[in-house]
Amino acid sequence: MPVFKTPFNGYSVKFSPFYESQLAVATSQNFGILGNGRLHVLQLNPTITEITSFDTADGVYDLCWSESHDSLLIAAVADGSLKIYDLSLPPTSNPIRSLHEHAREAHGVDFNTVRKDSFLSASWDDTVKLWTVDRPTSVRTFKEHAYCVYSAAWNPRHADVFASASGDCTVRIWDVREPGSTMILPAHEFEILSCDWNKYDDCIIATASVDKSIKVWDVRNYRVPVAVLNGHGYAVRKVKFSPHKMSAIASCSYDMTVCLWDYMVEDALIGRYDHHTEFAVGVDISVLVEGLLASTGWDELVYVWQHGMDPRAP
């Protein structure tokens, strides 16, 4: 299966929502501690080739594609900025916008898939910010978390609802029409690094933690989780619900593996891939090609493979 070598350490990988053979990777020099960053835009055909790349003065921790313009990408950068790139313009014209309000690292970005006009940024300054692509300042700042916010995720059905995952051991549910969070989920006893909504049931959310577990919650009754998925050996860095199968979840971990789960069955672990040789920190599932996975890690590699195949197979 195709593999791509990045000069820097991988941090995040996302398939394009418009083109089944296009994906982008966020990378950071020196494991993201200090140094430059680069955003790679890649093409599958059938090997992985680079379409273009954009250099940043600081590491790139996350990225998301616009849901309304096939050429727009947003990067979350270690200097706290969010940079918007337009692939239809030459590299010298990019980024088309740099939004700098966060006081610390920008760690996560997520584009609204329902209204398709706005995106969220999660930051180590303990806040989440709401933006639109054409506005130079944020629409709103959500400040309730007591520690770093690592991830924010829009609900796939409700245009105004999102969740945020924080190092304060909570996930908060927000409605942008309300003054404060509408729900606080004390989901783990350790830092929560990632969250994602089920794509078929808008009340189900998954959380991933430093405690090595993934938990699945129903926000209508969150006293006990619907499922607890154990199997990773270290912190779980990202969690992602499948866009094709209601109960399927992909995750990646500092144990260097990517795992696939079905939270509805007793033996929930349905696939484990150990192709990375350093922390696996980015994972995605293609919306356009069923079963197609991508991952990246600190080993400076990007893998794309079909579930059930060996990512390292030629």
The other form holds:
Amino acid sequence: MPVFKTPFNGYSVKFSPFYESQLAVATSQNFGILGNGRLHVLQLNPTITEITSFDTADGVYDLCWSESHDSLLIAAVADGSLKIYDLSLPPTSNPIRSLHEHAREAHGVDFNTVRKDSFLSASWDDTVKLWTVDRPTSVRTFKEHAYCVYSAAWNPRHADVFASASGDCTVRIWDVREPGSTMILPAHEFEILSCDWNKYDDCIIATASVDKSIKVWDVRNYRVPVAVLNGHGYAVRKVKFSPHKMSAIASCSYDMTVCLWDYMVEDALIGRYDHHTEFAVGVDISVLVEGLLASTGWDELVYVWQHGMDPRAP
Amino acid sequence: MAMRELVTGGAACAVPGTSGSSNPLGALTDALIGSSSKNKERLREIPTATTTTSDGNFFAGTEEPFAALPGTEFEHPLQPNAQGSEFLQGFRSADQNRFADAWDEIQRPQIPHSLGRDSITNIPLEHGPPQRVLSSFLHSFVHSGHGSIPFRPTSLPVLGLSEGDKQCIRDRSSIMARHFFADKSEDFINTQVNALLSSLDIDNDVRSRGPMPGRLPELEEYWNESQGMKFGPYATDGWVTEFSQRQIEHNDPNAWVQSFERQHGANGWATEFEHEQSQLASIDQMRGANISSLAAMEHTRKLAHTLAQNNDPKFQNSKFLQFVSKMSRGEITIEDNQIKQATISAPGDWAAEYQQQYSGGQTWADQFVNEQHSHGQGWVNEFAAERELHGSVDGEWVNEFSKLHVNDWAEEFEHQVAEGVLGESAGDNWANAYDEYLNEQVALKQNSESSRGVYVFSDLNPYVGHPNPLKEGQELFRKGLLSESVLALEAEVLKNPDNSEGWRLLGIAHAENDDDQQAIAAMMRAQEVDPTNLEVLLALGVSHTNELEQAAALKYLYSWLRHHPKYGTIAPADQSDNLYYADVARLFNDAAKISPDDADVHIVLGVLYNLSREYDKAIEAFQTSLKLKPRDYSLWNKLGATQANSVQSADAILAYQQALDLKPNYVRAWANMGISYANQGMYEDSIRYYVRALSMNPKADNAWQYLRISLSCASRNDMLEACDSRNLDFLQKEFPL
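Structure of the form predicted together with the partner chain, please, following the form predicted alone?
Every chain and every other molecule in the complex is listed next, the one we just looked at coming first.
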């Protein structure tokens, strides 16, 4: 299974929604604590080669692909800026936009998959901002969280609904047509680092926390979680619903493993991959190739593998 | 109803019992109108219609500037709809290219490396790359959670971190530590973070804590808190240390305590705070038309109740703690007297703040309209009622908020202490931790000041009185007995302080012995005596590159060129004060053309390319000069360090091996070899090389630090004690090479 070595510590990996063999990786020097960042665009053929890369003056914590243009990428940079890159242009013309409104580190970005014209950024300045690629300023700022917002995720069915996960131990559900958040989900007793919506049921959301657990919630009845997935040994860094199987979830953790879960069965943990030798902080599931997974971590490696295979197998 | 109309005019907006400039709504109006006009300026500067990409489709949205996205209207006060689009239309009929150019120009400076913190990626050629040192150091910090390895403060080599760098390290490590050390106690986390910060000498310059926000950050925090969020575990965010760090700039550490005592009994703020809370509660009720918000409120109230019941002093103080945790993120800066002035709030600022906080991004106007519809009772009435709740007269609440300056949190703290909420032991702990921290800082500071730029002679030098210490020193140096050679050369420069050769050789001996501070100090003395000595200038250029001081490095390298008999003509004298990297690099490239066989020019080019992080070119330059000077062991070392920095640690090991073959007692190359192995994750191997380096020069403090890091990375915690006690015999037996 192919591996790619990045010079800096991996932070996030995302498959292109347009090309099954393309993916991008966000990396930061010195674990993102200090130093530069680099965004790599990679090609699977079937080894991993680099198509291009972009340097930034601060670490890159997250990235997302545009859902409307195959060549557009958005990076969340630790200096608080969001940078938009166009792969069809030479590196000297990039980034085509640098949006700097967040007062602190930008930690998450997510592109709207329904309207396909806007994206969200989550920041350590406690806010989420709504942007479009064509506007130099944000469309809206959502400021209710009381601590760092680590990620924001659009609902896959409703163009105007998204969720945000914060260190204030809540997930908030928002409708951009409404003035404030429409729901506050006190999902964990500890900081919540990530959330994602089920791709088949628009009321199901998964949350990942420093308390080592992943919880699955039905927003129509949020007093009790639908499932609690225990198995990670440290804080769970990212959680991602499968685009192919309704009840499948991928997660990565500071315990250096990537796990796959089926939240509907009793023994929910269906796969554990311990290929990373440092914190595993980025995981993605390909939309275009069923069962294809990618992960990155602070061991400066990017792995792409088919579920069930050994990521390290040559 | 147009925004402006709603805000400025209309009886509906009048608040009973208010008038004049202290009228909060007037202030709100000012703030809103002020912000709209400001925003127009921004639109002018950054047009939305541009031609910066090959694909015009991205900008199709600009045809309907603000209507396209739902939710846009909630940002109206910041984006005046009508004026905005009119303005844009006018603008688009104007010369579009010019605007596009302007936009391009704004965007261009974003090219990587032209901004931001460059220093960290600069490269040391002589000893382990700081970047890698820092990286290994952070690595051991990050992993200290696994297996509870205590992460001890160590004194690292000067890494040349800027204030911005320090702020990042401080803020980010505090936040991230709470993720990796999730199952550890707060004390553990605090200890780890403090050890990291104090090792990196990050602490006392509090002014650098971050850009001071334009508005009142602390007011914002109070509002957030009064919204009654659930308090997370981060609330206990190492406030003790954070707080003490903040306080360093109060020159007298006791002043803080004293000021509490003086203000004892001043509990006005606390009362105020309660009022604000009840005010917010009623606002919440008013807003609570939808169920989820009621649920949130219920949750909040329950939480508040729980907090009140909890006897844990941490919880009792959680508001305060949360406030302090904000400080841990550098959002609040305490500047004693200075900030007081800065924080006397303009009513306009407050109004804007209030508006934002209150509605969570919703415009006041929308809120107003909604409330008018959904309740018989409007926001205005509610507002008036709340004012009565305060029992205050005209505009007084504005004043009350103005009083919320930084010291208020101190008052609150003091108030809580007075009520015994915190408990005696907590207070004592705090005091002790604070004292400890202060002592540590004082010690560190003295340490670093004494060592910078001043040459420190050894005690009890047996070579003092030697008839020809220079000759002896040269002889010892040739034999590779560096530490002995240092003593002899010290005797020489004590005897003949004007002997530049003595100082120069002393500098080189220190550099090879892995002691940069002393090397620089000696080289500077050599340069004082003989300002045009080319070898000295080159050595200083390299040392300053190692120390990440680009300007100084350029100065010495440039003056090397200027004093060189062959190249002096191509370097104009008038430039020497104002050097740019590109100019200097160009001059040296010219010099290389003049005499392509001058190894020194290629060496300088290699150094320069390291400064600009063009490692491939740097490697090429060093390889060229190695063809000319294949037996220069320090050059092999430079090549190795450059390769290590460009992530070719395996190649670097080959280069270091060349250096060691030429000079087996080259302590620095042994240590660098260790670093390269460590960079490849081969910690066991790295330990052997560090131990070898240390057996040759036990005074190489840096190598002891690297050794410690490698030991913990290799899970050889059993050897940490031997390392801390510097028990070389034991280590050599355990790790033979």
